[in-house]
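Here's a solo chain for you in structure tokens, the form predicted alone.
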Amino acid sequence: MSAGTNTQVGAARGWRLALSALERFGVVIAFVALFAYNAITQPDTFLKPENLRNLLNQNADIGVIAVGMTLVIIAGGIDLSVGAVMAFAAAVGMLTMNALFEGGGNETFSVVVGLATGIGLGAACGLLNGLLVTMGRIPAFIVTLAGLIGFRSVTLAIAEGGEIRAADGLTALQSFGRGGIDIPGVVDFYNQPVVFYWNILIFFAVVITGQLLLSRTRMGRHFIAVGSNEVAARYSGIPVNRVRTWSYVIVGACAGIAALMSMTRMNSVSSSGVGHLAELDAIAAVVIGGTAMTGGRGRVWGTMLGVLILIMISNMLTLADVEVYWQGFVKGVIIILAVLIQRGRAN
């Protein structure tokens, strides 16, 4: 072999090796980079660390959508009807908390039975989905797009097309929203101890829970596998439909969660505005993260990041002065930017 062609052979497998580290680290490489700019630019307002909490705090909700989002992805599947199912769960838990704490039951048992009666109906949207899509045979995108009208029509007529807010003199509801850890050696511009809010920890929590289970567990691998190529795993002897099913039911357990999240942080529940677009922003940050369209790929640690990106593309457009209108069309145009590098790496 002469040695012009071990040059190119060199730098052939140079190049493949530069891609297969963009691959495996370039959400992390646009992330740090993001960071820096923001940092740089807007170093007395983007690192204040309650402008950070708050970034966090306000977006928690999106993120655990995402985690579920990315398994059902991975699985081969989508899920458009996740925020219509946040905001159906949160106004039937609201209900729910509100009548029992009415009807004279105890505050902190009225809260944890609305809670757990949202992400419990979460879970049964995301269970009716799933047999739709399975049992039923029906293309995920016609039975999600249906229960992305159906749900959120049930949620306004529930509320009137309004909100339903807490009942007066429940407040344990608003404390656990605003409740938290207090970050060591941290406060803010009023010598306050900065708090670190459940929803952030609850978003964590579900990210590490969520790749566990696909890294770890049997059902994260036949996650992947009825993903990757669904008629080879079911000649290998896995359950395609009950895989894809659970994973329906686990990102409508995650929406439900969602809910409760948004319950207690804002006290009430607007029939028309939790969970807009929030299939938006999941999926873009499920893309964002490295999650192939066709199933088969993705990392929740990668979801993780593409939250975090979203969350400080958002609020560079914020400061930037940038109407909110405009915020959509530049998800959109992320998510079909992504899409087209996937599809470049696949060549």
The other form holds:
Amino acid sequence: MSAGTNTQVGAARGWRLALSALERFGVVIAFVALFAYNAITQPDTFLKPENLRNLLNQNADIGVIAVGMTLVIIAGGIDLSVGAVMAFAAAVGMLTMNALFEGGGNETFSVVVGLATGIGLGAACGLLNGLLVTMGRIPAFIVTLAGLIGFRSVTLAIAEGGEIRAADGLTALQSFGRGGIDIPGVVDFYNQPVVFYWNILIFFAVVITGQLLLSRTRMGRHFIAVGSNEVAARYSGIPVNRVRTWSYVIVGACAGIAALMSMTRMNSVSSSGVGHLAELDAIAAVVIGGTAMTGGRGRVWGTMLGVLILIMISNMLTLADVEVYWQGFVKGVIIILAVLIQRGRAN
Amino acid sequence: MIGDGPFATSAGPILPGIVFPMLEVGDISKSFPAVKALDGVSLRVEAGEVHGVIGENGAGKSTLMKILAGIQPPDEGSLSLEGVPYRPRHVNDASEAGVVMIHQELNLVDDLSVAENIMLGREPRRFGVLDFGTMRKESARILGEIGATIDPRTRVGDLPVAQQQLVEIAKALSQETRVLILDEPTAVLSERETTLLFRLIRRLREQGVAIVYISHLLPEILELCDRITVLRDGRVVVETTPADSDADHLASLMVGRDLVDVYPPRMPIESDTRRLTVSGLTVPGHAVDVDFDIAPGEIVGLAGLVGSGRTEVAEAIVGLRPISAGEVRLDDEPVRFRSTRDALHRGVAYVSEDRKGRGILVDLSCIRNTTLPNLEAYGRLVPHRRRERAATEGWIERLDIRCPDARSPIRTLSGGNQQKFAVASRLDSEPSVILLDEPTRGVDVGAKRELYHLIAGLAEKGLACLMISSELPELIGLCHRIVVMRQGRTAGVVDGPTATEESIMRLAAGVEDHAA
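Okay, that's the form predicted alone, but what's the structure of the form predicted in complex with the partner chain?
Now the full complex is given, and it begins with the chain already shown.
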């Protein structure tokens, strides 16, 4: 009798542990499962190094934005303007680069200044958002919604609705986009080394930096405290407004880095296409990764897996010949599932 | 006492026509992953009885109440109402059965009006739309019955906490209530409001409602209750009556040992310098022309009724509220802090009365909470995690905090231990002045005693302490001097060792004015 009860209690505890593991590491399990599924069903296409490389390369910019988004959400905010800021920063960066080069500037110098301008401008837009939220006391949703509309509009106006190409002869930009490091032993079908582009490496570098910032630095601790309970944070002597403003500056700078990545990859800036719906993909990745939309709780590595999961789903659906129109539906379902599974942790 | 009401019954042998108790709790047990919160608890509450339930934090009171109110199911045991099995699966089941609980943390919707809150979920309708007229009239009637002068159209969020509590009680009474559970209802009430509440409770008792009354304040338990159940470590220690017991006896039953030296001896103040001087302080809307000072090593009490501006004065000193006139001097140098951060940097710390809302961050770990206000000290950019942990463990040891793992979320601890961490987090930067706002609220007797000794120990090391409290005995027991506030002004100062509750209340209520 008592043995029976013990077994029952043991089983119940086992279930609880399994459930809490699912809540905590569900995103890891989902990632591994999706990867395995893709690898098994599409061994010839999916697992090819150049396929993996290309998938990462095409989405690295969204990934960088998602890292910034994670931090801003943990700090209790939201930034809907990231996609528009990315386009704005890319457009101005490209124009700066072209103007310098065509004005007779050194090619490398022009590219470096152009790219740095993009990052700086992104951070500046973030600062503006942050000040409007903290000093202006306007809800972040409204401020950044206005930013989404406004910055996109300015970008379209600058480019007259079209594309800004890199100046003729400006090859350094493209060679940066194609450059990277060869991982020894990784070769393609023709036995040529597969280059892992700088953009991919930047993405992982941003992930690592973001996670360390969150879990190891004072600023990260302040983000968590402010997002968890702003009033208690203020009573604890945390400069709440400064902390919140910084979170917007960081996500803005991430949008600037994403602008850099899209410039080097495309060698041009499409005023309507760059960063289009980036805010939604980024938020989706954050949610899938297990960060609470209410702030105070989250993780950058989870967001990274969220980005990879979204990439794999698109890839899977494309390879399975699912019409592109249906892909959004599947993503929507995945987001809901992710929240349902992870909800238990809050209670 | 028992046996003279119309509803009084005795358990007696099983005979036809037996009257069952209104609420019977039989052998209830409930376990959580780490603890056994309730272990075979039984309780009988008759109709027309006020049954006090007391115990230290963590004794299982809250769990028992949550089970009664349908928030959590028990693992084992049975519940019945007038002999009918009662198995609430949800709060709604409980209120349908007539079991209503009034929480320590109020459950009102801030953005709705008083009337809308009272009628929430049972709104009267006319032609399919809300009938605001009836709602208002009905609410006004209930509020009138309990002697509350609150306009039913007021937004609940705009009311002071004490009045919110009355709204909550009105809400409970607007339903058919058979069992009313009150969890620390007087914690936020002034003396006058408490008297009103007690009158109300007695009237409900006469109407045959079974009332379960939880409180830390033993005098009020003795005054109000017909029977008292003492819980300790999830078990019933004893069931007794006020006639058979007194406060000291109950306190030692709760703690499981005799409580001696509740208040530490007062240390003499040696220096005649002043650490903190407040003169003519005016906080718009809350306080006018407030004066007091604190010497190093001194514990100064700040007494006054709820709403007399005590908290606002403390908050203004540390920069949380604007000051329109007057001066704060720290070591004789005028200061005007812009924020709590600024105040902390200058060595003035404030521990809020609202522990869960402002004092601590409930979701963060004990370590994170302890070091948060003073994080710079652990590394300019990257806090040194091992040092943080060591510091936290140091505080756990120094303040005798019961905390199995410093890395676990602080919300898993009992109120008293959370409060100790709230104090520790403000002490970590080694302030020279500490303003403690209701530091013992919601804390059990044992932990209170420890907090008193902690505060006295800090003062002995030269810290200037301001202690705001609604509990006069602790101010009298602990403080060197007690400043009394009335309606935003300092009404007078009494000497701690010679103060009486009466002398303080006279000042707080303005009796002296009429005499003069």
